[in-house]
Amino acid sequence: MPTANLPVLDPAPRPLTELAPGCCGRLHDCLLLSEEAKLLAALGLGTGCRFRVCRAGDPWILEVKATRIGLADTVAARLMVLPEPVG
């Protein structure tokens, strides 16, 4: 049975700032102060959470479930994510 030529995603965590608009991923780790990480978790962006990048740049706009969250570049650069297939 033929297989489609699907892109292979690198499973290594990378900074959120390396993802392009339209890409999906999961939050792997926060290189933030505990209080900052708790605030993001309260907004719905906790470890293991799936998201989609709506806008890259300052601010980064992420869609988490039915909510959009804006993040400064300095915060986005300290979020380590695992890219996932769109869908």
Second form
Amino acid sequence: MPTANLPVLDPAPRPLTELAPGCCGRLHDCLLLSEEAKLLAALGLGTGCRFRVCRAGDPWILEVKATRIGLADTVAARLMVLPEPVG
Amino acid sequence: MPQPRALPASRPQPRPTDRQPLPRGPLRIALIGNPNTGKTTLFNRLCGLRAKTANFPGTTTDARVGRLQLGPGEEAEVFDLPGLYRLSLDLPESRACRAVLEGEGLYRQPEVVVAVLDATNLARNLYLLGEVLASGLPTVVALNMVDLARRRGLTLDAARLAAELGCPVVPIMARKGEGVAELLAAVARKAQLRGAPTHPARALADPSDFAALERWAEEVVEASVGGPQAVGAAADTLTERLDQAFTHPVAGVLLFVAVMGVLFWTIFALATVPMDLIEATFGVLGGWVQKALPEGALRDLVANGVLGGIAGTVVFLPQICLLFFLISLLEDTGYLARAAFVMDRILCRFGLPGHAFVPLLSSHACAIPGILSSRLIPDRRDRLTTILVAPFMSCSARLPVYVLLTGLLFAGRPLLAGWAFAGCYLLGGAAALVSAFVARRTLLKGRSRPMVLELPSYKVPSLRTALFVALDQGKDFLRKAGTTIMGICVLMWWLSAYPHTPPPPQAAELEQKAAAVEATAPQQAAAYRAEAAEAVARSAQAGSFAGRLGRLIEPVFRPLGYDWQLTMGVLTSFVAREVFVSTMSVLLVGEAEADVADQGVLDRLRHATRQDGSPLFTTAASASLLVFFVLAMQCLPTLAVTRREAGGVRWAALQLGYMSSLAYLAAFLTYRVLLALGVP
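Okay, that one was the form predicted on its own. Can I see the form predicted in complex with the partner chain too?
Let us now look at the entire complex, which starts with that chain.
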């Protein structure tokens, strides 16, 4: 269930699927097969990268700098992220 | 001049200085870049129509190869490599690009690499450029979409970027052709260093250290690009709204159905005109050959075999070209990437990827372009599954058969005939989905690769690019599939035309009767002559190798309710499904071109009999035939394309075997169940 923006003090990584549209975060870990993880990194979503959730649900749409990335729900569930404040 | 920023250290790479002296010949240029950077648009600007598609051996990954004039008396060969995000990924396009850049196998290493970067998304594009620079190949950067970057408030210092990268950077707008001349000049200058050792401006020690590559890219961007880069900056609300609409679980599907409906209506509506023109042209050519050549085997071979074979190939062209033209337009708008996600929700339950929707829908026009467009699918097992099930989709060639059989089944009940028609399409679609489900749990075990896709910016599509894609795909089809299709058509014509059988005694009697009443009743004489011609045509069909094969194989199809005439119709339709109609027309009506929508023709077919005098098209037999035609693989040209696209004859053999078995079983069950229910 998507939640509102969590305070940055909460250090626990959580699945991307818990974030709501408009939330920002950083990718903490990627529980995908190595080639899928490499592809995500090549698209700009590597560990530590900042992103914004444009759309929640299947597909998830993330904005990473100037790239918009669409992800199936099964992929989003395996991305562990750290929420951050917007801006 | 500021020193270029050093790249992280990497393992030693093969150096171009180790190359042999460069052979004479046109300069070899490779275009490389991320998807959606305008590489193909640039390629079309550079080479125009002087291009062809090359296939990487052992793959279905394509690259386009073209020629351009670099200077007076100096030609260059340009390789438009497939779009990729990184050279080091284990994906077909990455492996193919690595092979080209390293000059492996059959490839000669390019002498200059033109890296096409998207100016609106420089950081991400630099990951690939970093790997290219590390290879040591002479590189020129084409910084594309600078106009879009400016509109988004980005300021790019090309000179500073060139200094940072240690290679020329040329801002271009490929769509408008601006900057292309300057780019060619930079390439020519770089090429003049041919044979001389290259000195990369910085040492990229290990491009496999992605974290280091990322830091390097960020620092380069920081030094040379100004403007909004941060995540969370003011979002493009139009893009956001369009994305919400196109990926909505309900509205997205409805929009998709509408877009696909328009696409296929356009193909059906527009392709009919050139297809009819092609058939008419070849009909005229055939008539001219009949008059020009003396009667004999050569005339038959040229008029009916060769011309028939060419016509049978060329007639596919309008649908193929139109389909790829429209798909290219849709892809260019950015819509297709969103639609892929919409369909992925449905298709993934059956083991198919979202990308499969274009090939499957295209197969409703014709399976051949449908299978060709499966090249969009990145995963090999996903692609194979799509290729194997695509022919289940009811193609346009099945339409005349559906018209005939539903007309016979539901005479005078057009509403029921319409429902039966729609039922055929649903049955084909259901068979495709179920077969894909089974295939992904048996032969092609494994889950579909979950979708991860860059969503390109929405933009007005380029008609020029779409036209080039359509022409290229058409040429590719003619060159690769056309020869096989033509060979198959010639073979099937020969089987249907030989051996020549003498006219039956009945025909001679009718000719005598016609001669007897010629003077007094010319209309009656004409009717006798027409009847004689029908008898000759029927006898020729029945006595041909195809007809004899029909009698020989009849016991196989008897359990489905078919006699030798229907068996012959089924056999001859393996060259093309619609041949069933002309075979039945010749056998039962005496004319190959009988209009099966004509009530008079339908009545004659409905009253046709078997040798024992019982009706030929019983309800049970007609229903069995209909089911058979929905499910059977009866298109040898499609099998030829499957063999090529799937990478081996075993896949084509599997497709033929599986679909034929399923069609036989389903037709058998249909016939037997109807008989058991008391429906004759």
